[in-house]
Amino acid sequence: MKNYGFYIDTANCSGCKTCQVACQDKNDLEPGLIWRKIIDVEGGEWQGDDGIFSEYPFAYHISLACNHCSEPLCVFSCPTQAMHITDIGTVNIDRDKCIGCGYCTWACPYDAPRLDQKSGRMSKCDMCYDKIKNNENPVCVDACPMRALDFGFIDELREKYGNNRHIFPLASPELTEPNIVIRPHKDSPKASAVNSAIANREEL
């Protein structure tokens, strides 16, 4: 079975959150319940030349939802099998089986599953399963004004964009084999080596 995946272009993402809003609107999510989040990374360093020091700040954004991993720890940790791999390879939640225990969130290194306070059950990006079935893109992809997101079979995305799956501050891809391809921002190599941090952690 071929797996679907997302391409995330952090070099072009402006952090506008249009993808996030489109997701919330399509799925009628309650305020505060976010399935696709925008991670704002900020940092900087000082560089000296002949005794003159200058500061070089940088910032970039990562549009991240569930990565529909090939080795999903959320599925392996779910005690009721509510978290499962579907017939098209996406990782979804059977709401009738979910008891809202939160084990999936604790297991997921990307913090994708979220508790729906209204229903008391877990929820997350389902990659717009209904739209995929109709040969349509997920709404976040079509909504992006910068075309910083793409969607398709992960093998085809890797052939088109490369094999990179990691950028600071995301977890190591070896943990879950996420079905994503990331185009790194030009300053992202600095982020893991100099003073940098997630600037909007309270939003996430």
The other form holds:
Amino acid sequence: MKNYGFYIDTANCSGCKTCQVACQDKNDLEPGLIWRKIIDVEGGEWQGDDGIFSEYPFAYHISLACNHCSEPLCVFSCPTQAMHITDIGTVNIDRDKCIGCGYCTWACPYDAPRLDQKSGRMSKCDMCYDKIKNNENPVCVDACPMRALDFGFIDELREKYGNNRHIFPLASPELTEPNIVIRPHKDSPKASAVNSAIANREEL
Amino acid sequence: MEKYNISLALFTWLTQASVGLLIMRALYMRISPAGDRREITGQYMLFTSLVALVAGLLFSFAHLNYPRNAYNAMNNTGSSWMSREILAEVIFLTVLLFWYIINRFRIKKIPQSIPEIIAIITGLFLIYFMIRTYMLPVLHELDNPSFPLSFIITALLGGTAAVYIFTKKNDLIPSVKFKLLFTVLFFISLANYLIFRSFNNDLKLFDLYSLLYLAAIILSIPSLYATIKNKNGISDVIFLNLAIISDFLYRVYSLTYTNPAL
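Okay, that one was the form predicted on its own. Can I see the form predicted together with its partner chain too?
Now the complete complex, all chains and molecules, led by this one.
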């Protein structure tokens, strides 16, 4: 089975959150429940040269939802088999089985599964399963004004954009084999080396 | 994990203490002189273990947001450690219930040692599955040897405390031995707590957890003295409670400290 995936261009993403809002609107999510989140990474350093210090700040944004991994720890960990791999290779939740224990959230290195307080069950990005079935793009991809997101078969995305799956502060892709391709922001290599952090943790 | 830590801490702590009580009960039954008193005390211990297990199980439901689907929780024993943990919990409860019935109604056809051995082995498997459930590769804070060790120490500490309480009035010699063991285990629990916090670069000497441990250490000496002299000192009661609360709060702390990956 060919897996679908997302392309995330962190060099182009302006952090406007249109993808996040489009996702909330399409899926009718309660306020506070987000399936696609924007991680704001900020950092910087001072560099001294002959007694004069200059500042080198940087910031970039990562638009991240469920990465529909090939080795999904959430699926392996879920005690009820509510978290499962669908007929098109995406990872989805069967709400009729879910007990809302939150164990999938602990297991996921991307913190993708979220508790839907209203129903008491876990919820997450289903890659717009209904739209894929109609040969359409997920809404987040079509909503992005910067064209920072793309969607398709992961092999084709890798052919088109390269094979990078990692950027600071995401977990090592070897943990779950995420079906994503990331175009790294030019300052992202610096982020892991100098003072930098997620600036909007309370939003996530 | 914030929201669920108290119910999860209660569930894990009580379940482990239940297993530990059976292990310590087996020890007590072998070092104590035979007689009616030993049999009755053994029966009380068995009942307490059962009550602790059932209470833990009830607390485990409190962390489910949709308990109506709980019957699905054993669907994924093929790959989910949590599913295996729940299966082991159910088997352990069944064996313990069966053992309690044949013990309570003095059914002589089945030797007590058979359910005793099965229950202890199942209980040990249960603790192993619990450890594996929490040691996820993503939860870096728990991925060190100190955290699984705390599960084993809790089992032994909780079990020893219960045996000591049951024997301190009438069985002086085993009681002193269990009190000594409890004090040693408490010091191991303290050392393990400090190791856990140093692993996570969060070692502080003056917070609630450390102060409780400190108070329990100070009281451990007069408490031990009171036990050896067969006196019912207040220090004994306070030490016992403080030691148990400290170990329980370490569990709350370790589960609270753990955050999702992002």
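Positions refer to the first chain, counted from 1. Think of the rigid core as the biggest set of C-alphas that the two forms share within 1.5 Å after superposition. Residues that one form lacks are left out of the comparison. Quantities reported herein were computed from a predicted structural model and do not represent experimental measurements.
Among residues found in both forms, what runs of at least 3 in a row have Cα shifts of 2 Å or more between these two forms after core fitting? Run with every C-alpha shifted by at least 2 Å: 48 to 51, nothing else.
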